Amino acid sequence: MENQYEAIWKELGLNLENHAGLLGVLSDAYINIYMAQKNRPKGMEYFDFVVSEVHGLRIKEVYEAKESGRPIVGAFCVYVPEELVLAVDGVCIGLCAGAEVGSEEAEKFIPRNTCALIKGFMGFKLAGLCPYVELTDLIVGETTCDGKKKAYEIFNEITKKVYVMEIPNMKGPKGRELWESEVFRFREKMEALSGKKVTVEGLQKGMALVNAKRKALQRLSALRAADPAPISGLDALLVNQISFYDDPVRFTQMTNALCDELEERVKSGAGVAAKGAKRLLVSGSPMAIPNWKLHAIVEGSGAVIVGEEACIGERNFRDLSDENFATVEEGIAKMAGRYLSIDCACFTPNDERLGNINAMTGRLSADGVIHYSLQFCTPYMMEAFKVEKSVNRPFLKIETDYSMEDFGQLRTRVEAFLEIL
């Protein structure tokens, strides 16, 4: 990445000698993990690049949007409405909470036995290595878990721009009025944040816009069941994770190009593995940038991944919103009935996500399912037990966190649970 950037950098506060540290050890990593692929697509050197740019010029895209007086919303969850975001012509970005950084000035604030996602946002931010989470001017949490919504009190009194939506524990009628309490709530905060009404043209404009977005992303995983399969499961995993830093616009077009040639790829037979080699769905906890350690253990032992079942995956593109509507109200309401049809792990109860892992097994042909939980990440080690006994299909348990440490006790265990396949 050139220097071109450091400017911005310095003026956002970041560590510059320990982000150029990082930004070396993640190009190694990208590098090592998929530039080693072989028969990658071609659709698939723009989203390398976007990579190689996540801290360069997204950054810049994004400083400048602020410059223009465009508000800056962060988040962490997929419950966050970005379509209100947009409605207001804001700017909706994922924040770095995906690698293992500034834990020991995390572990300052927060238990040592806190989930890798939690340590990694609070470390990145302590540490002075995410330009994002110094443009925000809003950063939005949300009460998925226990640990997130303590650590959110933490993180507010480190940042001072931390607004925390409450996510309901039950689905029923009194659950769905909080939930859309929530969702009118958040619409006044971002008028309040960008000077701006929600319109009915405004939102329906963002709900297109993510709707644009989440249509890319569901055609991508249908091809995802063809056999070969035409893209490797790293790269779709990237393009997922990409979807919540790119500009939305730019991301749908690039993604639907991808698309285009997978679907020729499909035409013709051709593939990233051979025909019949094992596949695989992970479900379970987020994998965000740059967490891409299971999927390499599980392709570079010769199986496919063909799908995610998770916030990184078809539990952020599943549904749409409709963006048929006469009131802002309205629309309002449809939507947050959209988002509560997200089947996350802090529900009680929670059969719509073992519904969902079936349907997910048989539409793309897996021969198993591998639940994946960030240790201490209780909704999901917790729900692994009901996921187990629901599937149809050989599966595996897997708690691991975001250090290298594993890696070869995890490949043995990949190893193994392929052969039994």
Given for the second form:
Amino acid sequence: MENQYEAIWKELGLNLENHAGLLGVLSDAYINIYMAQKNRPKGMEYFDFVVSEVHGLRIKEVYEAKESGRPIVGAFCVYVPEELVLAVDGVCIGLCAGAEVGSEEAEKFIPRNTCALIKGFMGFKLAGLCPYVELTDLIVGETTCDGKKKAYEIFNEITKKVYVMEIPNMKGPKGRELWESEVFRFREKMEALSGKKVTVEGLQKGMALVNAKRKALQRLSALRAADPAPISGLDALLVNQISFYDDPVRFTQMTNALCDELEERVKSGAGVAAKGAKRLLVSGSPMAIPNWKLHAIVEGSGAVIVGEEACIGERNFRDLSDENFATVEEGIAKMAGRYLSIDCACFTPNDERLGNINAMTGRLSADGVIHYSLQFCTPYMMEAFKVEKSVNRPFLKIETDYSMEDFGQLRTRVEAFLEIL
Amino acid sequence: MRTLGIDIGSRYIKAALVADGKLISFDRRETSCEPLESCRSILGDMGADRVMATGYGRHLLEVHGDIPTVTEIKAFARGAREFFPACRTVIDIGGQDTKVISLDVEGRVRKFEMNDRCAAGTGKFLEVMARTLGYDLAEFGALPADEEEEVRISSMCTVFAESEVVSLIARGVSRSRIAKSINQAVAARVAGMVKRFPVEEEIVFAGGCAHSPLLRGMLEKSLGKKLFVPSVPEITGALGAALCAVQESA
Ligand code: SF4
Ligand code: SF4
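Let's see the other form, the form predicted together with its partner chain, since the form predicted on its own is already up.
Then the entire complex follows, led off by the chain already shown.
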């Protein structure tokens, strides 16, 4: 059967055979992990639909946006100011990859012991499996961890469209100055790419869209504090993953609709897990779609995940940009400041993160913390030691990647951890 | 009431039958490629009112027999306490993973460490190395501890260590000297895991590898502490599971 999107995939140069295989695996995983859950909110139907159309309808939309002249920008980090992309009427897409795909291809360019996220995005591109990468006009990298920095050089040789923002290592006055100038440089880049000027109205519109999305995600996060939890960690993680590639207006509207439903659940005391089920906070490296491994293990063992202290999670929406400004310069400066409040482990020192984790465990009444690092992700692996000392609750440290090899072993560790709680 | 604990490991399935809180019999079979069959025949042979499964394959029985499970962490903690009521730390060097469990005064699991995914420092590692050197596991463990000087085995990866061993043999280093160095490397690694939390005594060395006097001696030396070994160390987990089943029905 000819898929209705096949023409687009072909035009984008995807490897159709591999691609069909990938979609098959994805949909099996989704059915096994997501559709098997009980008591899901009705509002998740929209997100199920978006996942099923991840390389379908959404690609068509982005394709049409591109046809109509809107610039398509891909990014790998929550430091990339989406507001500026939207200010010139662009489309911003998160390109992080959460599946082990094309590792062999990737290993021709990068070492085996590279974090799975980097290997994943290289692999997706090299195996001809990511329509989003092909649709982008610009791919924005950033100087965060060493693995990404070097990978962008290679990614640029392959795609010829990588632009790198310099992110400081420290947040002192010099670092702030550097970052602000980088955001201004990005504005020029966006203007050149789109042929449009960033205006006060444009910037305000971009900020309003992004802030509205963040507010909807904040609302979702706040609702997870209820006991029983009104939504599973798996579902909430999915909503967060989807926030990186869905249309922002529609996404915000549907997330708010989901939250309305969850509010009713909380009022009536309904939830996904039994009242008193063990509640866990997950903290650490980002979990890009379709990385559902840890959540599936934890929730398959009867506990519920109530928050993700991660970039695909709280770090993405904790703070809003200040929409009060009179000039573009003032607006950009304020926005740049907002970004520097993100507590990524690539910074030194990064003590804010410890405070933020403790605030989350308190607010969400978490019984314990699972620290999640992707293997070879030095920044988060190192910070795990500090986190363990500061959390004051039962703590489990996990290092893993996307493969299913260690599924049984992780399950034992997670279940033993739950037995302790 | 008779309760049966069944510990489905990667190499062996161990079973322990408990009546009125006392161990009355036990069994051990190879896991084979039909673990479910082996389990069923043990279940049939031993006849119990309640069963509790543990170990790496525990979910097999949960899915196919509706049998409740505990993790091997909790089962080993419970079993070690039964053998040695003052136990505060458990070391288990199992077929595919090595665990160290720290207990509080009441015997509850406080913290645990497990090796990561590879076979480094596990029973499997010792077995492969013993085979490379032409020993069986019992001979391997019975080698005298001190007579020759050690050679250093730098790699704990099964694959690399194997080639290291082969090149040591080629250089003419004696078999027994290499064997001891391998045991020493495992002991150092496990001791490192133990020291990740404050070491409380008594320390119980459980699991099949505890049969090795050599490894036990080396671990005692690395830790500077005495280790207690159960009479049948390999059934510690199964016994613990059987006792957990008693608790659950109470
Ligand atoms: S963890 Fe750091 S580098 Fe990664 S997305 Fe978050 S802010 Fe960016
Ligand atoms: S997960 Fe860690 S190592 Fe991987 S890209 Fe992000 S910061 Fe770098």
